[in-house]
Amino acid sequence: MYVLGINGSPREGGNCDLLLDRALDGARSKGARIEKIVLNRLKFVACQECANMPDDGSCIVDDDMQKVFEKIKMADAVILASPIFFGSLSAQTKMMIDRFQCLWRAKYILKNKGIEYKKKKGIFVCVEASNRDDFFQNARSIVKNLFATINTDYSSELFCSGVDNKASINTHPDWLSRAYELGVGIVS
C-alpha cells in the first residue's frame, strides 16, 4: 500500500509536520511504503483558469504541481495536514488544491467518466492556534471537496486548536498518539 503525505505547512518541524510524520510511521508500521511532500519546498502557481485547459481533467501549467497529481493519483492514501490561517487552510494547500480545479470541472461539469481517480482513504490533520471550531469546519468543507474530487474516502480528521509554538504539538502525547493511529488504521 502506497500512502502519501501532504504537508500544507510553511513551517516545517512544526506542529502538522510533526503530525504528519507520525501518522505516516503508523502506516509504516503496518507495512506501507510512504512518501511526504512539503508542498512549500514545490514551486507550482496558482489555478490560472486557463481558457484553453483540455477536457480531460489534466492541468496544461508545468510546474511541480505536475508531479504531486501523478502521487496523487498513484496513492492508496493521502493524509493531508495543514494549519489554520485567517480561519482556513494555508496558502500553500489552497493553491494545491485550487489547481484540481481541471479535474474538477471535467468530472462535475463536462460529466467526464473516463478521468476518474483510483479510490483511497484519505485523512485531514489540522492545527490552529485559537480554539475556533468554525474554522475547522471551514477548512474540512474544502478537503472533502478536493477528496470528493479525487476519489477519496474522508476516513477521518484529526483537529488540534489551542497549538501554536513551534513543535509545541510535542507537549500533546495523547495527539500524537491519534496521529499515529491514524495512520494506522488508513493501513488496515
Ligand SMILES: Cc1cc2nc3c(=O)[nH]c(=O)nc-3n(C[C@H](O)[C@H](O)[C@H](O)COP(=O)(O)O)c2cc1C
The other form holds:
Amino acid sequence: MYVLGINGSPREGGNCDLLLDRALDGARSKGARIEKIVLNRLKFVACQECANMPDDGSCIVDDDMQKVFEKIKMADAVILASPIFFGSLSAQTKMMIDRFQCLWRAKYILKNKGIEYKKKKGIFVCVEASNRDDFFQNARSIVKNLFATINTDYSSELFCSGVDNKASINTHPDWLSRAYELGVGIVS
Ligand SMILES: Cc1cc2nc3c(=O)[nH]c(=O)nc-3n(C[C@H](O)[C@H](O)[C@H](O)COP(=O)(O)O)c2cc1C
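Please give the corresponding structure for the form predicted in complex with the ligand, as opposed to the form predicted on its own shown earlier.
In what comes next, the whole complex appears, and the chain from above leads the way.
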C-alpha cells in the first residue's frame, strides 16, 4: 500500500508537518510505503483557467503539479495536512486543489468515465491558532470536494485548535498519538 502525505504548510517542522510525519509513521508501521510532498518546496502556478483544457481530466500546465497528479493517481491513501490561514486552507493547499479543475470538469460536467482516479482513502489534518469551528468547516468542505474529485473516501479527520507557535503541537501528545492511530487505521 502506498500512502502519500501532502503538507500544505510553508513551515517545515511546524505543526502540520509534525502531525503528518506521525500519521505517516503509523502507516509505515503497518507496512505501507510512504512518501511526503511539501507543497511549498514545489514550483507550480495557480490554475490558469486554460481555454484549451483537455477533456480527459489532465492539466496542460507543465510544472511541478504534474508530479503531484501522478503521485496522487498512484496512491492508495492520501493524508492532507493544512494550517488554517485567514479562516480557510493555506494558499499552497488551495493552489494545489484548484489545479484539479480539469479533472473536476471531466468528471462532473463531461461525465467522462475513463478518467476516474483509482479509489483511495483520505485523511484531513488541520491546525489553527484559535478555536473557530467555522474555520475548520470551511476547510473541510473544500477538502471533501477535492477528495470526491480524486475518488477518495473522506475516511477521517484530525482538527487541532489553539495551536500556534512552531512545533507547539509537541505539547499535545494526545493529538500526536491520534495522528499515529489514523495512519495505522488507513492501512488496516
Ligand atoms: C498567514 C497566516 C494566517 C493565519 N490565519 C489564521 C486564522 O485565520 N485562524 C487561526 O486560528 N489561525 C490562523 N493562523 C495561525 C496558524 O493556523 C497556526 O499558527 C498553525 O499552528 C500553523 O500551522 P503550521 O505550523 O503547520 O504552519 C494563521 C497563520 C498565518 C501565518
